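Presented as structure tokens, the chain that follows is alone, the form predicted on its own.
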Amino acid sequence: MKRTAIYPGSFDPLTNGHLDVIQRAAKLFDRVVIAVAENEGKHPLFTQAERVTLVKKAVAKLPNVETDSFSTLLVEYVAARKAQAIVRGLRAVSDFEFEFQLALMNRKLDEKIETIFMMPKDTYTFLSSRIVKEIARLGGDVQPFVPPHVQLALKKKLKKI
């Protein structure tokens, strides 16, 4: 049997540090599927379309990683794939607590799925999407913190706004 991992967020935009945190699951599980999130509650600044594209073109070439969404229960969601675990990333310790509460309702909505949190490297633990787009608004330099093309969507998005 494959061991399946679902890294669920809503990459609004993919950050460096969702990479990181994507290529260490790859190594860790046969199938990684990263399942990008409706998620209008948080007003994200690209579609649900636009954000499965970036996070397409940024994997491409993992060869045991994919690309969905959902907007689902993520507990069903993991279940119609047939995942073992959910992959979340801790940048920081204010990240836990909320993980933690996370991770503690899934498993009470299906003990089977267990939740793996996976830190950064150091030197994203401070980068969040939020950051990187109010950085983006305000003119400044994204390009250490994002793939070259979600840069580019990031400038194109905001020139239409």
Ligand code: ADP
Second form
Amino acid sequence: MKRTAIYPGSFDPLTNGHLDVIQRAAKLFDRVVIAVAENEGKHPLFTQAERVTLVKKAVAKLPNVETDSFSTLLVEYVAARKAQAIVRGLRAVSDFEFEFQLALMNRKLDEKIETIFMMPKDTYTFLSSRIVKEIARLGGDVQPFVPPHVQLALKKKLKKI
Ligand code: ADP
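Go ahead and give the structure of the form predicted together with the named molecule, now that the form predicted on its own is out.
The next block holds the full complex; its first chain is the one shown before.
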């Protein structure tokens, strides 16, 4: 039986921290599906289609990783994709409370699905899409934090080039 994990998130935009989690999950599962959430409520900088394109390009060389989008309830999406697990990243204690609540709620909704937490390399523990956007907005250099094509997309979106 093939083991599939879904890694859901806003990915607005994808960062090296997300990529670190993806690479770790790809070693544990036969297939990892990165599921880009619509998340209109979060007023994303990039459209869902743009976020999918940025993720796709970043994972093109990983053979067992694919990219998709979803706008339904996560557990329904996981079941529809015949996946066994949800992968989420844990950076620090500050992530824990929300992630814990989410994982237990998802378990209530579908007890067959397990949530797996992955910790990134220590240098990425301070990294978030929100901070990357803030730095880019203020004209700072985001090169150490995101792949080159994401850096370019941020510059274009924020009209810095
Ligand atoms: P969401 O809106 O669902 O939180 P994000 O794209 O912000 O979407 O995050 C998706 C997942 O990736 C979350 O589990 C988050 O904790 C994790 N994550 C985000 N940035 C990092 C990072 N630098 N290192 C490890 N995990 C991360």
